[in-house]
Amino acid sequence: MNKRIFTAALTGAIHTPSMSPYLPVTPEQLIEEAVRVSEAGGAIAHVHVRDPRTGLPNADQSIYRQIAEEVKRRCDIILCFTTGGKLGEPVENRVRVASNLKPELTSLNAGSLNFALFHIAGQVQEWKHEWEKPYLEGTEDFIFPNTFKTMRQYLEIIYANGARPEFEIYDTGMINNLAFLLQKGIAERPVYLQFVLGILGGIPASLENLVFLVDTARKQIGEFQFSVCAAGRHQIPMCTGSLIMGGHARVGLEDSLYVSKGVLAKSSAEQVAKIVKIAGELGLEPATPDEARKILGLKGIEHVNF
């Protein structure tokens, strides 16, 4: 198969507005970003939302719906909604988007971890909003909770609404967690994994670790589709490694604010265009949204609730 699925994570809950003037925070900005990503060859847009006034990540269902409806009107890109939300978001709020919008795809974090961002606070010289610095520094004493109970409950809701989970794998133990969920019939096939490398608290970003993760997953869970994303400067090298190994790739301003060394990306679409160009040099082509739906076994855009 020479088709690869390219995803763009548009804004996330890691970076703050003071880090880049190009980080999208309003619904209108996120809508435009999703459309640009589609035009650049992206098949999936991974969606978080933020307070349009301050840029603080949240789980505002009305903003999710506004983005979903307008993006669907303008293009056929697959929308993958986060169930991670902002750091510290109550777990019951994080999954509501699955039942409210009945999307094709949602993220599902496959275990708990020390999700640390405090070390990047010192890189910012001037803050635009009061919440940013304490938000980042507070992660020195923060655990991102995704318990077996939470995963079971989330999967029940996701499957009941016809969506598919994209399992976020930050470390090796999360593969074991997913293998257990499959064995118990809590998780269903087909399986789609998103390997997330380079988060402080998770597995470091290296090709050796990526090979290890993919090999471990094959031994533990059998057949699956996988994609790779990586933090900061590791984004393009790790995504390229994924393409060579037969996987897909996720870029976007959630994972890295740069398009090349020292150059801020003005849009996630710039990063999509870069990895699509690299894929072309490898003889690979970007999957269309409909091709990606077939590869991942998604229900189709006509069955969503937006």
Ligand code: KMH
Given for the second form:
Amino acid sequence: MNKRIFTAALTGAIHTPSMSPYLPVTPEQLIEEAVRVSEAGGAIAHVHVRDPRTGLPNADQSIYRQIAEEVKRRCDIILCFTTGGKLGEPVENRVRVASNLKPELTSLNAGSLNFALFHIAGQVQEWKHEWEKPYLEGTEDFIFPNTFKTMRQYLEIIYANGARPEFEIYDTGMINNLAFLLQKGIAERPVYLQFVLGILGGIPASLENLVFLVDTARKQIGEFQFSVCAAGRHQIPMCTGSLIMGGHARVGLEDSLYVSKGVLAKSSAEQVAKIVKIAGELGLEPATPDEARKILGLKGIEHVNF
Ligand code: KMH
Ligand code: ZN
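Cool, the form predicted on its own is there; where's the form predicted together with (5S)-5-amino-3-OXO-hexanoic acid (KMH)?
Then the entire complex follows, led off by the chain already shown.
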């Protein structure tokens, strides 16, 4: 297969507006970003939403809907909605988007971890908004909760709404969690994994670790499709490693604000263009959204509730 799925994670809940003027925060900015990503060869946009005035990540269902409807009107990109949300978002709020929009794809974080961002707070010289510094510094004492009960409840809701989960794997033990969920029939095949490397609290970003994760997953899970994303400067190298290993790749400002050393990306689409170019050098082509739907076994844009 020489087709690869390129995802862009448009804004996330890690970076804050003071870190880059290009981080999209309003619905309009997020819509434009999704369309640009689609034009650059992205098949999937991973969507979080934020308060348009302050940029604080939230789970506002009307903003999700506004983005979903307008992006669908303008292009056929697959929308993958977060069920991770912002740090500290109540668990029941995080999954609402799956039942409201009945999307094709949502994230499903495959275990709990220390999700630490306090070490990046020091990089910011001047804060634009009051919430940013305590939000980041508070993560020294933060656990991102994804218990077996939460995973089961989320999966029940995701499948009941015809959506598919993209399993976010931050460390090796999470493969074990997923193997258990599959064995118990709580998780269903086909399986799509997103290996997330380089979060403080998760597995470090290295090629050895990526090979180890894929190998462990093959032994424990068998058949699956996988994609790779990595924090900061590791983004493009780890994505390239994934392409060589037969995987897909996720870029975007959620994971890295830069397009090359010291150069802020003006859009996630710049990062998509970069990894698509590298893929081209490797003889690989971007899958269209419809090709990605087939590869991942998604229900199709005509079956969503937006
Ligand atoms: N919000 C982060 C804690 C996801 O989208 O599901 C994790 C995250 C993963 O962004
Ligand atoms: Zn996310």
